[in-house]
Amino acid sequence: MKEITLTINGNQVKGKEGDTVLDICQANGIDLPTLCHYKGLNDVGACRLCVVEIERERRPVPACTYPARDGLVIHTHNEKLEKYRRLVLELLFTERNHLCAQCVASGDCELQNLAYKYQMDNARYPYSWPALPVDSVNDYLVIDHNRCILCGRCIRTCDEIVGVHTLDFGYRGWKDMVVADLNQPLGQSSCISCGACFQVCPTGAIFSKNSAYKGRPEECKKVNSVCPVCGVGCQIEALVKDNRLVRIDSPDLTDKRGILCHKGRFAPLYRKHERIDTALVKNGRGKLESRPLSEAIDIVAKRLAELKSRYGNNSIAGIASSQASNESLKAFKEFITGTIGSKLIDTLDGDIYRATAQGINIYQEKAGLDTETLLEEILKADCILVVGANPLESHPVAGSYIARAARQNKAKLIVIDPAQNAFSYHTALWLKPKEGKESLALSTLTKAVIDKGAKKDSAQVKKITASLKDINVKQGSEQAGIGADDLLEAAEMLSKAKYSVIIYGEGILQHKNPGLITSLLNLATIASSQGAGKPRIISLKPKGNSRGAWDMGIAHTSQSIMKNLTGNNVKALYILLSDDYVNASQLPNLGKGLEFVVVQSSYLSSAMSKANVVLPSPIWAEVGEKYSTLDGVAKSTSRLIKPSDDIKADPEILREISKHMKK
């Protein structure tokens, strides 16, 4: 952009062209207070405490919103302006209630340093003591209208990087109020608490339930991270306070990954499930009790040698949640496949990996994991098809990118899912197939696009082209349950789009059905002739970790070892689900036949009766260490707190097992 040159206080100073005024001063370290303006975000002046004075202007005007040109002439700071901001400041303060004592961000509180640093002693205007609500509905987060000043942060914040658009202005007026949805409480809204408003607030009006009171920030020590719950792999800013975590928010809100949901902003800061801190083993009385770390690693490696003298080295098996990290996964497959010699490895989402692998190699032989994009791809769609999938719900960060697109690019976007969720309010279009038909549906949309006149350049769209040219399109959707009005509508977008997305979950992979996976292929390889580059398609995984447990080969390629424990006559089950939550009903068959069990686990579960040493694991706040996104990029996270003295890292455990199993 071309350069400008502007005069500030007497100094010339630079810009660029389309930059305002505020940007040029916060660029050349002239300070201006704000408490609307917030980066990122489209400025709205609403607050009028950046007011500057141009020559030739005729009154002061909000440098954030006015552009900066070439010549302008500009001050910043003068009595007269500066007797104007402590007028905004005594107006902001007695229209509603700040009671700074009172307040939970009392010295963490933009408006309260601005009163400080205008030494806001008194105010000139009688106050006006208004009777507001609070709105506690929400699981996470409290809206204190009382504190409010307006801004509108946070509803630019739910609208411009959140995408969802539940905050908004209601009332008129003094009555003015910010509102979710039709003035409903947040907690019965389309709000998807990811926290966000929370982090822009100026003031004390929205805040967290769990961190209010529990330490100002600079009280706190502060440690970058990455959450590793569901995939995305957003960055994170920690603060700490006496090893408890007191607030996580994210470094930048306008990063890639930087928005945060509820899952790694709020759920770390409670205490779900119960924690195990202590090594377990089964007395005589058949009953889990205390045992020192030491002294269950001896037992558990002297029976697992034993067994594997009695039996062979085949009567062990090992299954692994794919929530454990990289390095976690790692140790326990040079364990399982290295100490004990098993082959019968695998994860407990491997059946999805297996219909998820056969499909893409139905689709293209040896094209793996990799075929799939990046996750920043759905902002520069302008279609999206969503399969079987809620993301708000299951990848929410993922959900936001696809409510951004649509609301921002005006993207189309088109459903298919026979269940409702909360994408009503974005979608363009809502195709609900009947049970069991999902791969027809696909399969008879993706005949309608290339019908539509797609592409046909490539041999992998000629191959698909002629492995669909027996449907009739008005006969496949009738014999799917959807009118074949709505799906040539659908085919019309997508084949009309230029950058189209299609993303599938947990309604697609839960059939474990290669051929959908295979099918959804297909469809984004016809969708995405249309412009130019490889298919665009990205799968919502089951667990945090699953592609890195995938990657690195610890699902089992043929058979699930979990259903498959007495065929193959295991005798010995060693279970790794490090922070991952699982009970008895989602391990069948556990215990029959088994003559032992270990479990590692950070959680106390139902899982946990059934076997004859736990070892406790820690979480992942507890330690740093590497985690795959659903996507396929590597990540570290930072240990943020310290586990007590008796947890040890996953791999420094099975490592020591290994250790005493080959004395």
Given for the second form:
Amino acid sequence: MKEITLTINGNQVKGKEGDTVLDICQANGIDLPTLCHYKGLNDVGACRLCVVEIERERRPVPACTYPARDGLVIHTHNEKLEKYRRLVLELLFTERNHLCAQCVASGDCELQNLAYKYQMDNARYPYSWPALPVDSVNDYLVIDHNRCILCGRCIRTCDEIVGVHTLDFGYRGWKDMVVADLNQPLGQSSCISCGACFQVCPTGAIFSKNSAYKGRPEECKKVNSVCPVCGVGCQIEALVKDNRLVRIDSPDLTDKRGILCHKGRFAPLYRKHERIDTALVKNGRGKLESRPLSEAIDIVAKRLAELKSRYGNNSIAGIASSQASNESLKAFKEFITGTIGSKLIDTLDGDIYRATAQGINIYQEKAGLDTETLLEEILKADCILVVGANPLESHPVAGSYIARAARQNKAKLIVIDPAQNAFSYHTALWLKPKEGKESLALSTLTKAVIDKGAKKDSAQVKKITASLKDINVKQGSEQAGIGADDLLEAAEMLSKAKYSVIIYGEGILQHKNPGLITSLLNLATIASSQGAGKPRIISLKPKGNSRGAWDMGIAHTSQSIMKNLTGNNVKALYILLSDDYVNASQLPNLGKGLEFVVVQSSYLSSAMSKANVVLPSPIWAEVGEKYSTLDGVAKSTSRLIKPSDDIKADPEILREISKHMKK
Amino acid sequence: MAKVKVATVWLEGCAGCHMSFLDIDEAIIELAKVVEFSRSPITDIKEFVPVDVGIVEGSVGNTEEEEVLKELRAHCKILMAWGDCACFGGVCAMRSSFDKEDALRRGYIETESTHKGKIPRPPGVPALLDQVKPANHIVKVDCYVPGCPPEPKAILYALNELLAGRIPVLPSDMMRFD
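Switch from the form predicted alone to the form predicted together with its partner chain and print that structure.
Whole complex next, starting from this chain.
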């Protein structure tokens, strides 16, 4: 990058070609007021506050959109410019409703801060008082157009960072306003409620329902952590006041895993399910009643020790939710396989893991999730295949990456899914195979890509080609319920791609079919044989710490214990749910022979009806623990709030029971 | 030295600015030595006499308030606005984006707790203006102390500046709109 020299306020400063005048001012500590500028967004020069004088320019120009050139002579602060800036502020204050005493953002508002800075103690211009709507249809967000200054930050964030592009300007001139889609209420639009617009809004125009009036940022403690909810592992910055979550933001929207979605940003501010805050023990009348934790631990230890000595180690089974942290899962494994000495340990998503592992095993000699790639690869892709997944709903940040690649890199997005998909308008091609014919559709597509001319030099490609030799593309696509033309078009896109990425999820995993996983790996291998690097494939796993649970080997690769439960051999079951909300229908069928069931959980649900003892778990925000992201990166969370006194971390309770059993 | 004469009026507002003024605590004793109040909600004197400083709290939402403000301006040398209502319109200006008849109907008839309500229109009740205005949209205002209400220290700062012969402009760290 070529270095350039400019004169700003009489001083020589350096920058590089491609910088704007604002970039160079900021790099040199020159404080220019801005409202529409936001780090990481394209500048548009909407607010006119950063106006500067540049010699040979007839009038002041916005620094944020003016490309810096060698030899420019710039003045940033003089009486005339300061007068203009105050004038702009007064015009902004009189255009709509900017009366701070009635605004949720007062005390945390960039417009207000600038008015203070410029000592704007009155507004000389007549107020326009347009009667603008307030849109509160969305579950989490409100747009009060009366507070909007039309800076367009939300619109650019929605487009450039989130990739969804729900928001844009509607109408023209005087009637200009921010609209969602074709002026739908936000809650009925394509909005994914990620809340990035709320984070970047400089005023109170976009605010969060459950953060409003709970505390100003300066009254809150800021804690950086990681969201463990879906396994993407986004960075969060939580604002906490009086042991209550006030607001969750991204520390930097433009950073790696910095976008956030409604599950990480808003859901933790709500208390959707009833918490368990004491231990519960089934009494003589079969009802769960609240008991001191120490007493409940004692009962569990005694009963388990009794059953273990009477029926043997393998009469006790343990099932964990993969939403639990690495620490909880590790302690659970030690407890079931160590203290109790049972082989019967599994996760609720164990069958999915086994199918995945077997599928990988057919594809290559050793099974391992290292066949998968990092989510960031999506952003580099020029062709993306989404199979049996709805990422904008299940893993919205992964969905954002896909939408961004499709919008910004013009990546071709192919969806293979018989079900509805939120990617409707990003999608170049949507193939809808018949239910149960997904495997055939994938194999046929792979074959079609090979026919387009795959490089057949590697052993893996040769092996795959040989395995598909009997497939006829025309017949295969017909049987799978896809038009042959569509399938060939998809094959064309994949074979032309230099950097293709395949993402699959729930729609594939739910079949627990190893063959599907092998087909996907085969397709990824063939698709990437044209371009650079190894096959790129990512599975959107069912729970926030599925990868952690699977890597730790909680679920055996060979046998499912779910089926054993209905036999008469299993006499006791320990279910660790942690902060996963699981109801009875999501648990495996429990056998009649079961004599004792322990459930350790944060939330009360119908699953408790089967329990003899219920032990309380903290939620993720109440402990600092480790989780593995779905693409295999270990991340640590921080404690944001304290749990109530009777709630102990899962490992602590498990170790306590262990200690009692060994007595 | 003769005392500085001050008059204050309370227009469309909540009296919070006057309360905030009384909140200057012991400073009021020193102030009383150099300042004399004529018409003010604090003295309950109703007549205007010529004064050095006129102070207005509240915005202008009806014909009476407009008249009182004009009269205050005519009787004072320097006019100071206290609070967000007088400086910008404030909470009272919330009705400005609606038609005034709609606002009256909402207030007197449609409120959830109202049964068989009607809009009172006895003769002599001042008529609402179409929009609620800050003081400087009606008369010339010389200085401003924004805030809802302004901090007592901001009010005291402004008064002391005036007593020192300067037109006060609040420094940025004393500026507040809430």
